[in-house]
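Take a look at this single chain in structure tokens; it is the form predicted alone.
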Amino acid sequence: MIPQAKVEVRVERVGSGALDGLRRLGDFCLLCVRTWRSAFRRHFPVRECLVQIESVGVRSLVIVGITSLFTGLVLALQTVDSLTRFGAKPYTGSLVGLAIVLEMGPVLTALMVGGRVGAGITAEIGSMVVTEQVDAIRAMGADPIQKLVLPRMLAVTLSLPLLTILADIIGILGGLLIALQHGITRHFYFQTIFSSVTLDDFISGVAKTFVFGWLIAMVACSNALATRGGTVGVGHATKRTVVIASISVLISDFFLTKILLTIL
């Protein structure tokens, strides 16, 4: 049998945990609600939100246009040899491009923005929550919400549907280049696309990363000012934030598909 004293440790780290658990999830709560309420005060930070707009979109340009093409070669690659099992190989683009507007153009793209991203937004403020930088900004007199948070929130929410929409262009193309080789021709191919895909679709797997973009970026802030312990804790709540950020959007995902389905 377990000792008492070993069922009373570990029954005080679940509740320990739980309660974290709860504490975190509140102070996420609270901070969404300050970003909201800073986007209407005064001294709206335009140029910081461009700033952001440049890091977070034309910086992740080369990492989303690779990841969308070599998935969309894999997928081609994929189906042309299921298909062909089933004397159905010229319909390839049909497949491939539900696939990737659906879902895999605006998960891999959010997983993929997630982790670089959300990793960069959470060392940045993490390293000025450590070094007091932050309290500095308090002490100034301004809102360190309006002037961190609001931006970065803005610029991934705002910059991840047009990566999505880039990352379906090149995904479909790559399949593509899969169709050229196996006899089926460009023209075909995108009939077969533009008869499959509707523009609910599109605006299915577009609209979708609103909401991702909004959660990897409300999850890193709020790691990035719960942080302490120095450099250590840092990178602790930088790892945290990919992880989290990653399972949210994988999460979210199923219950917007859902939704999207019964509205559109």
The other form holds:
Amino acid sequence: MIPQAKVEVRVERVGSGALDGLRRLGDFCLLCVRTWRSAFRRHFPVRECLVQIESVGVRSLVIVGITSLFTGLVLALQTVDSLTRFGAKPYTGSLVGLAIVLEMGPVLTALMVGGRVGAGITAEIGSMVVTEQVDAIRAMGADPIQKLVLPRMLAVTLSLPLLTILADIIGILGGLLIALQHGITRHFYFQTIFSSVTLDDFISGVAKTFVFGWLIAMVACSNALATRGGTVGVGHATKRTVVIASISVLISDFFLTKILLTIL
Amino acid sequence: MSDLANDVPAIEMHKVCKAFGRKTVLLNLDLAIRSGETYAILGGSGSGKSVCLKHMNGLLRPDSGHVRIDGVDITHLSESALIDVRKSCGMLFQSGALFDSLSVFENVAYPLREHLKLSKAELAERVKECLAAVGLSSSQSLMPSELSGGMRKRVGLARVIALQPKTILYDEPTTGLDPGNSRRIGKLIRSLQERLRVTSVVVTHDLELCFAIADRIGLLKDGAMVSSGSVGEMRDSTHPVVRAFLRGDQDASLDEIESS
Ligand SMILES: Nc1ncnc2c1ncn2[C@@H]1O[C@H](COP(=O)(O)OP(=O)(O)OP(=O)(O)O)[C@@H](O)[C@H]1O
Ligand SMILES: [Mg+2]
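For comparison with the form predicted alone, produce the structure of the form predicted together with the partner chain.
Time for the whole complex; same chain goes first.
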């Protein structure tokens, strides 16, 4: 028998946890609406947007390049090996191409950028919250959502698809290196890719990343603005962003794929 | 006093209550600040002075009660409706709250860029004036991380006066400053009030500053104003808490009095 008091405490904890989650979800939705609205108000932050695109997009090039190169290499290595067992080695290009364009490119890029950029956004805005800089923006009659959230949302949403296209290309080139080693000619490799990967495949892969980017930015900003409790709070918020952003990417990927498969 | 008693107060707080979680910070706080006066809020550390100040421009909203600015109830105004209130009401934060990512110049220019359409030269001119007023003309291009605590506070003040607000809320303007700069800030606050009829609310521990610049003083304790009056009245006050505070044995003795 568990004493009743203990049960009550547990129930209360579950209840308050659930309420907390709901509140966060509510805040998240509210933030999305407000961010959307702030885009149409005076003082659109053009400069800040460019700065953010630089910091989100351009500075992610290296990490995206390395990730996709090695993904392509490993993927091709495994594929060549497995397919050889079935005597289907010539299909290496098709498989590598499809895997990268449909899933590996978009999702890995989103996860890497989500970790790097999401954590960065939460740490930066979270610190601004605890040092009253966000309050200072409000006190000056400006809108922190328009000044801070909107530029980051736009920057991540627009950069991620471009980074994904880059990742697709580098990943496929990585696969080519392995294919060449295994006696598949460059010409044949690309031919198999172009004959099996359709434009729709490519578009549906890239289209998903608009949603991923938007999700990552909004999760990061929403966590950041909810930061409480000094620098420790910033740490917690940052961790939460990395976890929630990655999970949201994976979950939304499933549903987006389902939807895209039916409509394309 | 030229202000008539029936004038609408510049800032009025009526039965304001505010709690964070289970911790009650303000409890039925009543306060009226006349237009053009300098009102000093005294109180022990953690007594809720900063929280009180943040209600005056809508950064915090009361759990119950009302805050009126020039007679307009701002308690339930939306953030966008508060913009006009905030444009004419500058706030100096206790920590300075400078933007870390922007240089001193850009920090001071921030509200100007936001609300005024100035040419580059005008902007630079205005920023220079404001920095000169706080004695920091030579630090324009530094980043906030390169400044001392006192310098940050002064840059914060420069940023506040940049828009020439009608009302200024100062949260401990002289804490962490050397005596010379303290006096300079005191003079600045006074001259803003005299030249531009700025309504000032000054939260401070600095009694010297308080007596030098304030028209009226309020003492905050246990979430409400325990006493409020002109500098003279407060000096002659027989209220034990006020006397203890003005004697300079602040928090410790306040608690002693309470327990005795
Ligand atoms: N955002 C907040 N969340 C939770 N509690 C808060 C918050 N802001 C203030 N408090 C609490 O309210 C109380 C009053 O805080 P406040 O900052 O107003 O004190 P203060 O009078 O300005 O003190 P000091 O002179 O040290 O600046 C403190 O006990 C603090 O714990
Ligand atoms: Mg304070």
